[in-house]
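Here's a solo chain for you in structure tokens, the form predicted on its own.
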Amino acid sequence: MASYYNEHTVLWQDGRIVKATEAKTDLYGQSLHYGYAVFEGIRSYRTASGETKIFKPVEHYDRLARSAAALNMPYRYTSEELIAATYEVLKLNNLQDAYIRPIVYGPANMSFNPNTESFTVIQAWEMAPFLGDRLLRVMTSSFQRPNPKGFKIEAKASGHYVNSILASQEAKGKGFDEALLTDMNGYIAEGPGANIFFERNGRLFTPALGNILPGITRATVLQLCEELDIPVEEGSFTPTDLSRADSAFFCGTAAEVIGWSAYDDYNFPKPWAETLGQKIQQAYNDLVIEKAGEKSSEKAEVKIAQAATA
């Protein structure tokens, strides 16, 4: 099993700095037993100029408290304070090229009644590729993507992820990487933790919203392509459609964009190393790492600064 800590790590607690091996929870909270919680992945990086910097900490926050809120949860930190805390985190770790991991989480309750209360808590530690480095093997679930009138989808919800474990176990076990959820109409949906592009005819393709996670990154994506001039359609698509691409790929805060080279039994046709998806690719780790020189990264970052305020 990989390790996230050691007797040297510490987290944030409600305010505190504590040791990752002294830190405790309620093994009659409301979280542990019904999976009642909220949680965001964030990653850090070392930029080209040295500086540690957490790639879209705001949008990440943001969404963590409407996630609390979505689901009940009570919530008394605003993103600026939490933003803080994550770099005191990284800092007091060593860490730069990290992965953050906040939640929040319930107190003992083993009823549905609302709770008055609830807790946070910021980790992170070293990650290697979420999804490794190479060009990833794909097959359709036979796990379908929850019904949205079941569930808050916007949402970035622990309970929900149970649907990605089995989901993602079942692939692995038929030796694949990795696995592609569709929704409860049968059309494509989303990776257990990240959204897909596919690229056909010099375009690409992205199921619409609605019944997929509204992803960060997955939003990153659309703004390069605006930047870079590549033709995006959101809509709704069939696995059909996506066996008659030229190449797919995924995205996401812990996966970054990652390419695939099948899906199910078909091979995608076109060298990776010649698609959109390798530009974006590309043109992302330049963004999350604020290389110089990358004239294109740099204009897709006011953009998305421009449109995160907007």
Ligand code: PMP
The other form holds:
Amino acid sequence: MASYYNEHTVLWQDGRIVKATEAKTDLYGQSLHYGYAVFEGIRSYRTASGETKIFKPVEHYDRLARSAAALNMPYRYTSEELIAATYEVLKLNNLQDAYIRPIVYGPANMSFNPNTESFTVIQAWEMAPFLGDRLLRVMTSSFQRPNPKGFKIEAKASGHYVNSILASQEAKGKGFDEALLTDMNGYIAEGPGANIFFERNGRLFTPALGNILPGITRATVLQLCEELDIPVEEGSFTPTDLSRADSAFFCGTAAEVIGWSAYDDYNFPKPWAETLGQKIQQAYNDLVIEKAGEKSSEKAEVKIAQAATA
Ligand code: PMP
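Now that the form predicted on its own has been shown, please provide the structure of the form predicted together with the ligand.
Once more the chain from above appears, this time first in line as the rest of the complex follows.
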């Protein structure tokens, strides 16, 4: 098993800094028994200037608040408070390139009744930026994503991840790197922990919102497409559409932007270095470490000029 903490690690637990080895939770908890919790996966980076910066912290903590609301969980912090707490956790653990895991969970409660309180913990551990040059072989999962009529699929809820674990374990058991799940209608949806884009004839395509987690990286990729003048379409696409694509990639906070070499028995024809995904990957890597590319700073100037006249 990976090591997430040692005897020096601290975490934030509802306003208190606690040693990871001493922090406690309740074994009679509703969250442990029923998967009734919400969480986030966030990254921080050592930026080009040497400073530690959390990438899109407001977006992540706002999504955590929406996830809690979607599950009727009491939620008592502002995003600003939790961002400050996160920087404290990073600093106290001496972390720069880190993966940050806030989780909101319920008290001891074996019933299905709502709670009057919930608890929040922020953990972080070192995670180097993912370079993403090793391409993935991905298989169509036999598992579908949860039906949005049965779950609040837009929430990042712990229980949903049983589906992710089943799909990922199946793919790895069959010798693939990762799974791609379809939605209840058989359209391609997402990976166990990442959203998907594919390229065909100079355009990118990605499943529309509705049956997927609205990824913050997905939103960032859409924003980069606009900045880089890459045409992109959101819609409903079949596994057959994907198996005619020129290239494909996953995107997510942990995975960042990572290309595929194959989908089931189909090998993508375009060398990764020539794909739109590779351009997006480069732009994403620059963005998270706040390295200003020439093109993005030019665009920024245009935007500032436009804003000034609006
Ligand atoms: N889909 C699923 C199921 C995920 O778990 C994740 C990771 N949070 C994503 C997509 C990507 O989301 P994000 O870009 O916000 O990390």
